[in-house]
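Only one chain is included here, represented as C-alpha cells and corresponding to the form predicted alone.
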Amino acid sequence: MNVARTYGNVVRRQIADKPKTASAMIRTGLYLESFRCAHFAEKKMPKAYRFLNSKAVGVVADALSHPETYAWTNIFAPTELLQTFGLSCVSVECLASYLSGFWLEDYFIDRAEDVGISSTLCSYHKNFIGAVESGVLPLPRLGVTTSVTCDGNIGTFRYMEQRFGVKNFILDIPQNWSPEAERYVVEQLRSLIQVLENATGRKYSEDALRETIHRENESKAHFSSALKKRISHSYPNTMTLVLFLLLATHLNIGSQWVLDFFRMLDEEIGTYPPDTGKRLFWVHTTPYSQPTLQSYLNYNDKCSIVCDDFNLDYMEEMDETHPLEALARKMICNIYNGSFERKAQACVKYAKEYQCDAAVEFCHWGCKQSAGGAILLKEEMRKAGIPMLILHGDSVDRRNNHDGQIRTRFEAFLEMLNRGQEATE
C-alpha cells in the first residue's frame, strides 16, 4: 500500500468543504514524515540524508503552523536577510512538491486552470495556486522574489497580491555584474529591510546577517569538501533527497541546522566504498516521482546522481563584512541570471569537476528557459566530451509524463554509456 497516496486520498475528500481541516491533515501528515524520516528512514539513507528529510519536512511543517512567520520567497530570494527577521522562507516550488507527495497535484492543478490560470504555466505554479485558491495554504507575512531566471514567479507574486493581498516585494537584479548594478542591488536590499522592519516590527541587524553569511560560507565549505570526497566515493541518494538539498542550499542556508547538515555530510562521505557506478550531472529538476527514474536513479550503485546545478547555482565564498553587497552580488552573479552561457559553461565545469560520467538535462513542462537553452547546454557539453540526454516531462504533475517514452531514451542512453559511446539525441 502506498501511505502517501492512501492518506492523500483521505485529504482530498475534505478539500472541497473543510479546507482547514485538509490543511490541517496536511501539516500532520507533514510531522509524521519528520517524524519517520529521523527514526524509521530507509537504512540504505545515509545518517546526513536522514537528518536532512527530517528538518527539510519539519521546518515546512512548521511554517504551516505558523504563517505569521513564514514568507513565500523563490529560491534566488535572499532568504538569509529574511532569516535575520525571523521569518522562515518556503518556495512556491517547494510547497508544491509537497503537495505532490500527498498525489494532491491533479486535484490543485485542475482548480488553477478552472479559476484562468493558462494550462501552459508551470506546473509548479498552478499546483501553488490552486491549493490558495482552495484554502489549503495559508497565507504568509509577505512574499519575496526576483527576477532571476524563471518568468512565472513574478507574475504568480503579482497575482497572489492582487487575488489574496498578500504584499510582496519584488527584486530587479541586472544581468551582469558591475559596480553600478551591485549599488542598484543594495539599494533595493535597503528598501526591503524597510518593508522587512515594518511587517514584522524588529529592527535590522547587520550583525545578525554577518553571523548568518558566516554560517553560509562554513556550509559551502563543508560541501565544496563533501563533493571532493564524493570523487572517489558512492554515497546513496535518491531524486527526492536532491530535491530537499535546496531546503539546505537556498531557503535555509545561513541557519544552524544547514551547517549541522553540511558538516555531517563532509564527515561521512568518506567512509562509503568506492563510486563503481556511472555517475550523472543534473540538470534542473529531478522529476522524483517518475517511476523510470526512480527504478534507476534512487539507491542504485550502478547510476546516481553525483551533483546538480540548482544545488551549485553559486558556490563563491560571501565577503560577511559587507553583508548587503555580498547578497546582492551573490544574486547577480548567480549562473542561472543572465545569458544562458554562463549556466551552460558553469555546468560544463561541475561536470568535469566532479568526474561525472554524463550529463541529464529534464525538461520541465512550462519551464521556457529550460527547454530553450538545452540544446546550447548539450553543445557545450560536446565540446567537452561529456555525453548529454535531453528529456522532457513534468517533475509534479503525474498525468503529464509519459514513462514509456522516458524509459526507452533513458535505458538507451545508459546502454551508451555502458559501452563508453558517445550518446545522441
Second form
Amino acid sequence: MNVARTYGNVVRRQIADKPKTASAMIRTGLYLESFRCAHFAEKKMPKAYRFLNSKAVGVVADALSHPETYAWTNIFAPTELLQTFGLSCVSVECLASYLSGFWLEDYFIDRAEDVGISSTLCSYHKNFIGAVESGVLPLPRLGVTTSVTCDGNIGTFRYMEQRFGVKNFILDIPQNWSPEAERYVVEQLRSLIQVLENATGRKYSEDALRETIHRENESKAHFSSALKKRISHSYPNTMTLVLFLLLATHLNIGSQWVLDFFRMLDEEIGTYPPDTGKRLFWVHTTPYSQPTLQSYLNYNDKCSIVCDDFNLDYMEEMDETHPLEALARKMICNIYNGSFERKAQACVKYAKEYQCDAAVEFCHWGCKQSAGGAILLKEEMRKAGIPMLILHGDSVDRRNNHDGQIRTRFEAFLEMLNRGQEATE
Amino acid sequence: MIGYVCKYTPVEVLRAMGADPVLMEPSVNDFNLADTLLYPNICSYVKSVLEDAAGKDYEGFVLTSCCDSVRRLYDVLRARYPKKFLFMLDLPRFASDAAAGLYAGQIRKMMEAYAAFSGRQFDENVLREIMLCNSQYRHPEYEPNDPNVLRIALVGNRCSNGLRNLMQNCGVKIVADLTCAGAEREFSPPAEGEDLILNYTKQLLKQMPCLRMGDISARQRHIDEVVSQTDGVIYHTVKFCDIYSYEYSTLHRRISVPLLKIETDTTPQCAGQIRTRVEAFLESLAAAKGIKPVDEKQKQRGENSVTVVGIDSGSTSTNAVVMNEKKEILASGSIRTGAKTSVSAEKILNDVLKKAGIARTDVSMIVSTGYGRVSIPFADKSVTEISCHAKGARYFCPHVRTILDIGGQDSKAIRLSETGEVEDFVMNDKCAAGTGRFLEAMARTLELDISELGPVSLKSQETVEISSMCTVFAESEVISLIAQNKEKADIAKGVHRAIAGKACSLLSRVGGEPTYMMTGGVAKNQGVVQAVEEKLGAKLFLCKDPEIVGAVGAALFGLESFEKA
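Could you give the coordinates for the form predicted together with its partner chain, as opposed to the form predicted alone above?
The next block holds the full complex; its first chain is the one shown before.
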C-alpha cells in the first residue's frame, strides 16, 4: 500500500468543501514525514541525507503553519536577504513537488486549467496555482521573484498579487555582468530591503547578511569538497534527495542547518566504498515519482546521479564585505541566466570535473528555457566525449509521462554506455 | 532585410543606419526544422520564426531577451548562421531611467556591431526625422456606436493578419488591437539637451507594456477603458506561449463584456477551428445586439409551403435533416464524410430528399453547419455548429442550459441563457484527446467495433486507470494494459472515464448548470454517457438521434430566415 497516496486520497476528499481542513492535513502529513525521516528513514539513506530529508520537509511544514513568516520566491531569488528578515523562503517548484508527493497534482493542475491558465504552462506552476485557487495553500507575507530564466515566475507571482493580493516584488536581472548591470540590480535590492522592512517591521542588518553569506561560502566549500570525494566514493541517493538538495543550495542557503548539513555530507562521503557504477550528470529537474527512473536511479550502485546543474548553478565564492553586490553578481552570473552557452559550458565542466560517464537531460513539460537548449547541450557534450540522453516527460504530473517510452530510452542508453565500457576494456 | 520579433526592438535606429528591419510574422505549414533544432513544445511563433529564417534570405536578426523561447531561438540561430548578423538586446523589464540607461547601452552595442558587420553608419538626423514623423500620428477617434456593427477588441499575444481578416470579413469593427505587435509605435519629438539614443530608448520602453514586462498597470487601465466600449473581446494566445494566459484568466473575471479565448500556432491548419470559434462568438454577440447576420440570404415566402434542409458537415460524419415550416422533421440521414466534403454533402442531400419524397427544386433553403460548412457550394447560408447545436438542442429539450457535444474531431461545451441564446462556449484544442477519433483509436486497439465499445464497457468489473492526456500516449497505455491481460470491458470503461474527465473539465470551464444535454455521435455510446453522468453527478438528456442535432439547428435557422422576411 502506498501510504502517501492513501493519505492524499483522504485529503483530496476535503479540498472542495473544506480546503482549510485539507491544508491542515497536508501540514500534519509533512510533520509526520519529517519525523519519519529523522527516526525511521530507509537504512540505505546516508546520515547526512536523513538530516536533509527531515529538515527539508520540516522547514516547509513550519512555513505553511506560520504563513506570516514565509515568502514565496523562485529558486534564484536572494533568499539570504529574506532570511535576515526572519522569512523562510519556499519556491513554487518546491510547493508543487510536495503537493505531488501527496498525489494531488492532477486535481490542482486541472483546477488551474479550469480558471484559464494555459495547459502548456510548466506543471509546477499549474500545480501551485491550482492549490492556491483551491484555498489549500496559505497566503504568505509576500512574494519575491527574479527574471532569471523561467517565464513562469513573473506571470505566476503577478497573478497571485492580482488575484489574492499577495504583494510581489520582481527583480529584473540583466543577462550579462557589467558594472552598470550590477549597480542596476543593487539598486533594486535596496528597494527590496525597504519593502522587507515595511512588511516585517524589522530593520535591515548588513552584519546579519554578511554572516549569512559567510555561512553560504563555508557551505559551498564543503559541498565542493564533498563532490571531489564523490569522484572516488559512492554515495547512495534518490531523485527526491537531489530535489531536496535545492532547499539546501538555494532556498535555505546561508542558514546554520544548511551549513551543518554540508559539513556532515563532506565528512560522510569519504567513508563510503568506491563508486563502481555509471555516474550521471543530471540536467534540469528530476522526475522523482517516475517509476522506471526510480528503479534505476534510487539507491542503485550500478547507476547514480552524481551531481546536477541546478544545484551547481553558482559555486563562486561571494564577497562578504560587499553583500548586496555579491548577491547581484550571483544572480547575474548564474548559469541559468544569459546565453545558453554559459550553462552548456558549465554543465560540460562539472560533468568532466566530477568524472561523470554520461549526462541525462529531463525535458520537463512546459519548461521552454531548458528543453529549447537540449539539442545544443547534447552537441556540447558530444564534443567533450560525454554521451547524453534527452528524456521527455513531466516532473510533477504523473499523467503526463509515458513509462514505456522512458523505460526503452533509458535502458537503451545504459546498454549503450555499458557496451562502450566493454569495448574500451 | 533584418528580421525582428519584439516591439521593443529599436527599429527606428536600424532604419537610421540604412537597414531594412522587418517584423517576422510567418505562417508556416510545418515545424520540421524547429522540432529538430529547438524542441516541439517551444512557443509556436518562435518555431515558425526559425522555419522562416531558414526559408528566406535575411541579412540577419535582431532579437530581444523577451522570453525563454526567444532566448533559445537566439542560441540556435547563432549556432546555425554564424555568418549572418545576429544581435540579442537584453531588454529590461522596467521602464525606469536606470533601465533605460542600461538598454541604451545595449542599443549602442548593437549599432557598433551592425556598423562593423555592414559598414553602414548611423545617421542621427534620420532618427530625429522618424521620431518627429511618428509624433504626428494620432489615434483614430472611437467612432460613434453603430447599433448594426459589432465592436470588438483584439487583445493578447501576436496574431496573424488572417485572424484580423476573418473578423473584418464577418463585418465587425476592430476598435482596438492590443496584441503583441499590433499597436502603433508612437514617439514624441526628441527632447532637446538629452542624448538622442537615451531619449529614444526611454520612449521605446514606455510603449504600452506587454506581459513580459514587470509593471503592466498602464496596460490594465488601458484595456479596461477600451473594453468598456466594445461588444466583446477576442483574446488571442499562441500555442506554447503561456505568459498571456494569466492576463486572460484575470480579464475573464474582471470584465463584463463577453470574452473569447482562441489559440493559434501560426499554421494555416488550425484555421478551421478558429473560424468556427470566432464566427460562433460573433453570432452570439450579434444575436444579443439584435444584428442580422450580414451574409444572410433572405428569401421571400412564395405561394408554396416552406421546406428547408440543414446539413451538418462534420469531420467524421455528414448529417442532414429536411424540415417543413411546422418544424416537423420529414427525413434525416447520416453518412461518413469521407475524403471530400462537397461530395458527401451532395450525396446526403439527395438521400434525405429522396427519403422525404421532395424534389430539389422544392427546397426553399439549404443551411450548412459544421467544419465543412464553408465548402458546400450549394448551401444558401452557413451558421457555426455552436449556434446550431444550441438551437437544435432547444428543439429536443426546451429546458436545456448546458450542452456537451462530442464529435469526431472536437468536443465542446455550450452554455445557454434561459431564452436559449449562447452565453458561452469552450472547445477542446487541436489535440484529439476526448473526441470520437480518440474512441475510434481505442476501439481499434481493443479490436472492437466502435459500436461495441459502449456495451462492452458496461460489463466492467475492475477499475482500470487510463491516466494519459494524449491520444497517442493513451493508446500505448491501452496496449500495456492488454499486455497485462486486463479485461477488454475494464479497459473500455477506463477509456470512457478518461473521456468523461475531459468532458467534465469543459463543462466546468463553461460554467455549466442543469439541464444538461449530450449531443453528437458519441452520445450514442452508453459507456461514455454513464461515465460522464457519474463524473458530473447529474443526468444527461439524450435524444433519439444525437448526431442530427446540429443539422436540426441549421434547418431551424433556415426557417427563421423566412419568419424574419
